[in-house]
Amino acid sequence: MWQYIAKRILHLIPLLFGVSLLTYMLMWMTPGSFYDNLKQNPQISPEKIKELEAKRHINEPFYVAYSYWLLNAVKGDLGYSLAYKMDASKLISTRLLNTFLLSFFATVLAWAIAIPMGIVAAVHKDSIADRALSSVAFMGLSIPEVLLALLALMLAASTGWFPVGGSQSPMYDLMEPGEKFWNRVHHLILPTLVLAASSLAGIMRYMRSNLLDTLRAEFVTTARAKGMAEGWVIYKHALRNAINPLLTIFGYSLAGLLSGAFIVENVMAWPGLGRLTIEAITSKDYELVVATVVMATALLVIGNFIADLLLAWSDPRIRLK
């Protein structure tokens, strides 16, 4: 186990290096920079702008500027946000927590609803329940996340049941601890529902398909021939084998959730890593863009790593080597 963990960590290093290099190069190739807007300000002298550009190595070759950033990143310094005027690490840490909470609760909600739906649809194949659940799944697959987020905002604005954007109320700092908790939960409900709905349909279809294939397997037929109760055959034998492929796609579902979180955060004004990345790209905040992309990549790799461990835990036939 420890050797496997060490190997995965070692694999993470060249991956993060390649992602940071590619992202930095793409941002460097885009026309303009953050200082172009400052040049339009008559209160800032050209000499001051040149001094700031020299400090961030803007006018030097790409590989020189990236080398400076990489050396600082190895020391734990992911750069400086020019737009927010603070260290990128501190800025990301606050936004990363919001993205993690949103993705975590959306994952839990999606899987907690999709797995039972898939089981019911498979066990009662071609019944009214199966067709109804399949229709719900197809609706979830056909509605884009952007449209679903906009509809959720319309619901919040017209009914007042949920806040319209943000992760907390303006008076959050003056609230009691219990009030702060419920205020954060209230702001989290609608984005979580939107993000979970985007992946729920796919997971439910996977569960239904895998369980149907397993129920037709020979070992299930043998278990029924021995006189075992149908519920015991389904939930003890068939379900255990049908859920293994779902654990394999767990890591990929996290990738989809993270990309979906970028959309949901920007549409619903949720202050997470995705919204921060878009703001950094818009303002040409190079070092902040690279830092956010590297952190998002690390989250995806960690999610896939957790999926591999869950698969090995669920199926004794799987060996980590």
Given for the second form:
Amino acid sequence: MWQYIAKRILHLIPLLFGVSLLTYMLMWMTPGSFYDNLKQNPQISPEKIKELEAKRHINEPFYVAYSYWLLNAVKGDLGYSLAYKMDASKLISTRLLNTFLLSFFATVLAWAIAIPMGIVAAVHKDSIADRALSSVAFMGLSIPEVLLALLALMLAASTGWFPVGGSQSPMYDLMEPGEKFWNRVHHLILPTLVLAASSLAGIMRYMRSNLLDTLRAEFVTTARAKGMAEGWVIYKHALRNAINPLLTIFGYSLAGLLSGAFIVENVMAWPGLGRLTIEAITSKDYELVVATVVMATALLVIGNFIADLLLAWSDPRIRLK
Amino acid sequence: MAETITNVTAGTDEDIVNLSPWQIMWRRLRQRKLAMAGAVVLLVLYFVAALAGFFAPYGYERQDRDRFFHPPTKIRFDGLRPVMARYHLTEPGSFKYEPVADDRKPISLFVQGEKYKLLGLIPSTTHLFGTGDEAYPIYLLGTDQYGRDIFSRMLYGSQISLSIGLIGIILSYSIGVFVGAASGYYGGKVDTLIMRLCELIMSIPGLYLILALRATFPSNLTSVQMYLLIVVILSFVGWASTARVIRGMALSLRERQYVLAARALGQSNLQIIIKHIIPGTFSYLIVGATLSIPYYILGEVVLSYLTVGIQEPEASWGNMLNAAQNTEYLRNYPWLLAPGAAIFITVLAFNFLGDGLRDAVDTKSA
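Moving on from the form predicted on its own, kindly provide the form predicted in complex with the partner chain as a structure.
Time for the whole complex; same chain goes first.
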């Protein structure tokens, strides 16, 4: 197991290196820069800009600038945000936490609802419940996240049950600790629901077909032939085997989850990594763009890594490969 | 969905013997009502999109400066004749409109209106329906913040959204299939290199990569350039997953007897890939392509929604939804969300069709 983990971690290094090189290159090719805006500003002297540019190695060849960036990145310094005037790492850590919270709760919620839904649909195959659940899942699969998020905003705006976007109230700093916590939770509910709803359908459909496949397996027939109670057959024998492959789906669904979070963040003004990326792109704050893309990739790759570990832990055959 | 339709028999065995695989697939597909419904809806949508200028009562740029945020107008009937009431502003400044009693104008077919080009070529002024009178406008889905007809803009927007799906899928599948088939067929270093590249692209969360790519290009592009750019970016991100699947199939296909026979007969590698490997993946391709089209449609929607895609005044479903970003608009003028419903219907239709196709090509579950 340890060998497997070590191998996988070694695999991550060239990947993250490749991603950072690719994004850095893309940003390098981008027309215009943040400094162009600064040059328009009469209050900033040309010498100051030269100094800033020299600090970020803007006027040197690509590979020099990238090497400096990489060297710093290895030390944990992902560059400097010109628009926010602070270290990208510091800026990203709060945003990353927000994206993580949103994705984490949405995943937990989606799985907590989707798995029982899938089980009900599979056990009562072709019943009214199955058809209803399957069609709801189909609708859920087709509804675009942008629309769902806008509908949620409309609900919030017209009923006033939930705050309209953001992650905290304007008065947040003046609140008591208990109040602060509740304020945070209150803001988190709606984006979590939207994100969970958009990934729920896929998991439910997969769970259903998985369990159906397992229920057709011979060991289930054997268990039934032994005269075992049906509930015992389904929950003790079939379900355990049907849930195992779902761990792979967990890995796959992370990419969709992060893209979904990207949309939800931007529509619902949730200050996460996705929103920061857009802000950085519009203000041409390129080191920040590179940093956010690399961090989002790291989040995805580490998520996949955890999913693989869970899979290897639950299925010893995988470790041997 | 596969399990809900059980025991579908595709004719007797005798019939099947004389049919080509495509005919068998078509038979099985025809029996799936939802898939056929999806196909019909899509045909209608593409037909209307192709003739958008004719079906739309107004042009996409036309502004009615007297009627901002006009609610959807109801079609009333005078006996059997559909008529349109005249609306007037009740509270100036608050965009509230009321129909004027007994002031109506009949709606007629094939009315003369604004100039447009049918299929982008034939100039015409005939519109399918209308009142032919500016004082009695037909706004089936209301107007937006500039007084533009949302229904007409949605039809023009469908030209972009629907075609981006098709062109995007053709582009990315052409790259993905060819690269994947070659990679699987040749194996070795080429294979390793290509697969590492695919992994690299796939390990960056989709939208982050798309936006980083978008930022690499200038923002002041013509609408045609912008359209092409969106297709190219989405395809660049999308081809990797196709290539991986096709490569896996090619790996097993190249060991098949007919491929070995072709090689023994001295066919070139290129010929084998094109004639024997790629056709072997067709049944996957047709299903995969149908189910992936929504990705391109939604990709355009997100880019345009974030104002880095199709630019105003050009209409696309994504940039129309951008108006709904303002919560004040969203609460008071919910018809701004109409393009969202169009996206939903289109994606749903593609999913129904793709799901049916998957069942139809899956010969194991006859």
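Residue numbers count along the first chain shown, from 1. Rigid core (definition): largest C-alpha set, two forms, superposition within 1.5 Å. No experiment lies behind these values; they were computed from the predicted model shown.
Comparing the forms between these two forms on their rigid core, the Cα displacement of residue 54 reaches 2 Å or more.
After superposition on the rigid core, the Cα of residue 26 moves by less than 2 Å between these two forms.
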